[in-house]
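Below sits a lone chain in structure tokens, taken as the form predicted on its own.
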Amino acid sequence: MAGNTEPLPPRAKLAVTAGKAAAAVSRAAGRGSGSVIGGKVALKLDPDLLARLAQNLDVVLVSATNGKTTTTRLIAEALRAVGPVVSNALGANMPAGITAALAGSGDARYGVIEVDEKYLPAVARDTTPKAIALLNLSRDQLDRAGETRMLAERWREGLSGSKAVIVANADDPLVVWAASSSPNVVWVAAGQEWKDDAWSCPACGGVMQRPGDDWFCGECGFRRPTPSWALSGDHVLDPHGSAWPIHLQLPGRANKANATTSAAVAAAFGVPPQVALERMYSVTAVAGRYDVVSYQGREIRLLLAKNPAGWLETFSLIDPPPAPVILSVNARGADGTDTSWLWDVDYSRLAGRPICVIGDRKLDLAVRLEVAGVDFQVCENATEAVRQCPPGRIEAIANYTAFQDLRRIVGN
């Protein structure tokens, strides 16, 4: 078991100090948390700093297209039952942000780290994780991340022979193919509502067959593995067949799936499912997601949806019609500049409710809604959109930078 015993060499200490100073300057200038610039400065001074910081921790890596920030938070809460945890809780998930988070580890015993999908193999190489959670792979930031099978292949090559316990979603063929190169995999039946990125076999290119909840390739025999953990309604089924109730304050089926994976990861560190799941109840919001805020005398629930899979899951948890919805889409660097994914989202599911559209790409979204046959209003900003909505709670759904904009406006 890791422990904070290895002292950092002088160069690493200097790098940590310089990184913290750069972060403080960034915060003072009002340019955000400073974690990314702080990490970049620190890594410039000591390129091996991430590996040095991780050597004294038992590390868990969490990667996926959707749900990694929430799952990281749930795992961190569960592992706090057995020791102090350091985590990149605000979601800075590339090497610089991860380095900055670990630089503040103090007496932490565990590092629970969210990792951007593209950087997973490199971060796994540097941090020698004890466990890696793989949730899903779907299209996202098409201009940056590219095709999902290529990403799965990168995972497969990077994790080949890994000594980590790989906790992987048995319902996502891309994740199964990526994880199958590892000798120690724990399969979790976490479900997969969005299937449009896994209709062809990642192993041979054949057409996937999907009878019920099962899947297999009719050409090469690649098929869904038998899971040892499963989400069943409101319960987690463990490898012994015991059912443990899930009590979350976070909404939706997707978060129950995240809790199931988190319980499986926690068990790898000796935390019983009952203890892990009880601790997860304390999580009410994750980096502002799911927060309900008061603004102009109204209650607004803030929801993040940054790609088709995320929008699909979000539609399943919002209040039913006629609850009003504000939709906001940007296409800045952090979002990905390609908005063609809007055409993969079934916005007809929002029919029958007042809809207000805002954001940098509100006209792109307006065209998509027009084609879907859904009534909407285009508004200049969030303040106008709130005024246009009828009384009652408002569901506000936004992609990444639009979500940050929304949080700033409504004062959260």
Second form
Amino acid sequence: MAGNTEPLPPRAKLAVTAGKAAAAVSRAAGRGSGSVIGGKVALKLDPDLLARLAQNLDVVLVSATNGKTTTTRLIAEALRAVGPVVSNALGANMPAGITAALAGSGDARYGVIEVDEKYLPAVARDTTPKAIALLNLSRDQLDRAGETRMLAERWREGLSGSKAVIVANADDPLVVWAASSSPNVVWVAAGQEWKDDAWSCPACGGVMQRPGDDWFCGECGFRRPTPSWALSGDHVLDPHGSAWPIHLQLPGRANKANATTSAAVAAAFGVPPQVALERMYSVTAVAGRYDVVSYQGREIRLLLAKNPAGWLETFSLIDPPPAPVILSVNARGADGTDTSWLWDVDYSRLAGRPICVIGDRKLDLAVRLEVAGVDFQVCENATEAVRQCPPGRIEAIANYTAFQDLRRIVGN
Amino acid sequence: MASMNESGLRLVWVYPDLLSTYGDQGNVLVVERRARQRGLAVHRIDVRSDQPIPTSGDIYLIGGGEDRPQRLAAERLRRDGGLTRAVDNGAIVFSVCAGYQILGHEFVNDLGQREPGLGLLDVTSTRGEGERCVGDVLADMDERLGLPQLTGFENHQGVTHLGPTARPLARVRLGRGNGTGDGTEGAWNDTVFGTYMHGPVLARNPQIADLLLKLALDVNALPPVDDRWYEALRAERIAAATQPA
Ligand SMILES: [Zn+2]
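Show the form predicted in complex with the partner chain, please, because up to now only the form predicted on its own has appeared in this conversation.
Following is the full complex, with the preceding chain placed first.
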């Protein structure tokens, strides 16, 4: 499925060069990696640039509310078994960032691209992907992203004519609704612990019945499709019924699910599950997530959780009590300015361990924990919080900008 | 009315499968917690939209939701009739955003049509033409309620007009509230309350949670509880609304 290597037309070349120059200027001015600003300049000069850059690549798109950065990384590692890969590994997942990443594609044969949920239909139209991985959809930053079901509806409309293989999670009714208008879907039983965004049938509004792992609408017959791939404990089950062990350095059930989806995507490119899964073992941390850093004589594991579904998956992977946790929540632009989602997270699951809360919105967290009936301490900052914890492992869970703050302080 | 009898306080959460989008569960958790802290037994009943609404509850809580779930909830609540019977029995109802609109005479649904509500509050809602109302809100509670300032977070497109038998729950100092431009926020009559405030609103205004408990128990006062963190959060949010960054 390799693309040809048609040279870029002159205007596209100019756009790439201008984009790179803008990125260099942005870097020199100390404004981050410069990849997004470079992409913006380049797209302005040549609006079709993304499409042109993608046409020489076999493109895989990855979108979801949670796990898209990690899964993009896992798929990229798996596909490196069969050729060079370009990827937006730093998580710049809107069109400008994607354009910037692809502009540095060199001799890559595969483009593995994380896409922000809102931009998936547009990027899928521009890049003519060979495969699209859809992991999950749940409430996230409702003050700016809007309704979760509407997002599923936009995916459904945008993907209905796609020639791509859609690799989609059969356990998430919203994902199934989004994918099931596509002609070519590979269903993966990847699980989804969070269920509170899909009690209402996306097709007809009927009440969803969810016995065990199954789900169906009692009114219109919309139901869980039969998966051909599945996560089963520590194994991936492939369509032939063979079980392949998952060995990851990344923790948690959600990452096993991400590995399962990644194996299914890799198989569409001829990479056997065994090879794909072996390659995924090399991934240790993704943009600082899951990293363990030494700080003040403690080992701090840095965990990112941005929304209720993410916090739920994170609670299931942390060390059991009495391992202490530090919780940090901000509500800056990139986090969403509404903190009401804290009330959709079951913090009573943290009972029995020391809890320190920090971040811009530590008082929202304090009231939340008070009402959950668990003991906690409010600290001024990360340094004070770490000092409150006994030596040993600390689990630090933070939302987006709080996570960046934490990384800066503990030196990762 | 509930008393401290063996069955305890019956707290009904209406349709969490449709109307629980912005942490609305928080309102249920706060009422439940503050009742238990006063030594009350609490029987919490979560009612999914394919189940009948019990008519013997003491306090009913209804949250916000997206446009289609709001229409479905209104259809099912009208068909069920239980909430209206509960109010006739003297139950207390506290509603937020989409739930608030459903308690009125009518609202505009996801299809752009006028959808009848339950008529438990003398209000009528339409869809606003302007920008969505999003952000921190600060308001003075209706003086008849004798409660401190209302702090909340709003996120809605709806505009709600009050009829003669509904009183505004509060008058906004900062933010939009009912979105009518007259400074009103929310509505209430003797036993039914509605607000556009998320946050969730009872976590930021525990005195309103206590008011619901007092009305349900028919008492004038409740034993005090430790409000330290609530008060700290209130002070921070009121300051943030007054001096935006
Ligand atoms: Zn249905």
